[in-house]
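Taking the form predicted on its own, here's one chain by itself in structure tokens.
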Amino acid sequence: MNIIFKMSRVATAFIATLLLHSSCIAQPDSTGKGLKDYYKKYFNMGVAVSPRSLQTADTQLIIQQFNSLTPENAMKMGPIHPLENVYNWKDADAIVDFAVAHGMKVRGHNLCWHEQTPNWLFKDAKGDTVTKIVLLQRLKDHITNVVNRYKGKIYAWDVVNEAIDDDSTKFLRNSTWYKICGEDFIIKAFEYAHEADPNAVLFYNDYNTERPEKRERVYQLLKKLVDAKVPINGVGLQGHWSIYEPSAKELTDAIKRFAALGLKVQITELDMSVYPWEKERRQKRPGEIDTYTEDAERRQTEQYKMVFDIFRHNKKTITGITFWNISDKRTWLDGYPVPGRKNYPLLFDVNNKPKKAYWEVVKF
């Protein structure tokens, strides 16, 4: 019986080019114009993704509609660079390769990160926690190497992501960069970047950055770096939002603060929960809704034209907006923080089709 599912290379591939180019996705419209065309002369329009979606039906979504890539998970230390003297390449140059192909532009993700951080870097051989000095050095080594690898093909880089700390009465979060480190090791993240690549658009990211306490301590650190003089160009708003917050004064006076010292901003990891923001995981509670009831599709609509509108107005200092996944179809939050619980974050639905709150932010 198994026979019958057995194919051939040649028969796999013929299958594999019908999925991708008989697609589903309806045409926004009539012109067959995508975000990346209504923002043309706005900012770039970018979308997080794997290689297995560069490799589905989801292909002709992500062509017809953006024209930067960000690597979902292919770039972080972890994956990348799991041993000391192992890299794994491939996935991420996958992902370069397609956008190179595309004519698409790539935001490189990320360079320095307390998760998703192999233990290695912070062990001996003996099993000893190492010396700043021996951290510092492979973090240098880490940077430059996969910076070189790209350089040229990946315009920016998130360089320091998420070192906050998100207890309101802390400033950085206490990781064991910073516990080996101080704040050194954000410091010379950006150098060996800037170090390895001097053309590279260089940033900051960080979630929360709405929120008035945490976008102050934020900032405090993006001052301090830029008195300094550390070669940090940027500050990545993450954009993991709800249909709760932020207000449009909080998204306002937050682009505004980073803007005044002088950094571009771009939105980085853009979607809209329908639940309200939470971190810690939890199970599900007894009656929780797990629809996208028509309620939560109103204020989704509601307030994704709200932050489109403040990103328009704010046109010379965003230089670029980054979807993080492309559909309702699958999404990081599916499960997250919520094990079972599907997420509707998107523009695009489940099956890959335009939701009324794409057409609100198309429509200007």
The other form holds:
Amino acid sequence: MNIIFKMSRVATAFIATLLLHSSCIAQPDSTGKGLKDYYKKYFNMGVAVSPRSLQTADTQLIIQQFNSLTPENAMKMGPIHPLENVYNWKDADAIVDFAVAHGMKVRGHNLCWHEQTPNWLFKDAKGDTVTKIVLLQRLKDHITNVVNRYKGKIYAWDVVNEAIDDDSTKFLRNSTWYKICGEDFIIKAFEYAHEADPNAVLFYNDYNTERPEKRERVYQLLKKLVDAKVPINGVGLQGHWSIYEPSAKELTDAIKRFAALGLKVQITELDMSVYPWEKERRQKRPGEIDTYTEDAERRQTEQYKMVFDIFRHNKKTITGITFWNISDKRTWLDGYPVPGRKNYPLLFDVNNKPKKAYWEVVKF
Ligand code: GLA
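Form predicted together with alpha-D-galactopyranose (GLA), following the form predicted on its own:
Below: every chain and molecule of the assembly, starting with the one above.
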């Protein structure tokens, strides 16, 4: 009787272990290990956070899984510098303090972008558009103040975000920055950041960098900067991908192309949408399905496995991976670009539990 009881206990423990490690069943990682531990010999594993997420049930998951934080919004120019002489440090400080307290790194995001800019930035007191001299001085003041405040705590900055046009027949985006300064704003932004913190690793950051046409235009810009000895150290591939793209070849080609310029590569905003890429907002189509289907789950698991195989293979070039949000419970892709549509792009599900894709990513 006793023997049978013992045997059944052993069998139960064995089955439980099998289930836990089976790629078919998502369980919390009760090994206590997180992505940062599995990838210790490869790269930092990061996540984009809000200050609120550091005070909720998500906090434990963040601490268990990641060793690098990116402020999702708190350091963008609009939120952190709402008026010419007013800085709102509270949210950014909270994230940096949390990271320091938990021995995590911080990627600063971002110093110059055409979106989420404050209203005062491009206008003078009379409401007229400012001159190039004024705008560059404002950019310098902004970068100097923000970079200085976190000097020694933020190891890398996304200095310029998304300067390439969406139209493949054009080069630089016709943003207000560009209209007023031409391409000098890009060069200057890197120079100001380097002056403020010569030790910070400085990145150009963009999306769709694996699509050959966009890749080549980004390459052209980066080559210009490198040739002109502008202080740039790396390129951020945002990694807002989907179960449909990029292909293994596209991703490999992009990493190699940028590495050939002597630049480091980071994946800065990783997620894997279960829908095809659509940047423009549109209405939900009648009958459009927004459940996490078995097929989407299978394809997403394969796609995550594929990209992480490539990341590990390129560990000499890649120095960090950052996910854009923590779990499928809340992602910026919920309702974007289709209002009311739920997405499931991350490695943790709506209950913060690891998905099948997680187990594939840590199985190597
Ligand atoms: C871009 C920006 C990020 C974020 C995402 C969408 O990729 O770089 O800061 O705003 O869009 O959330």
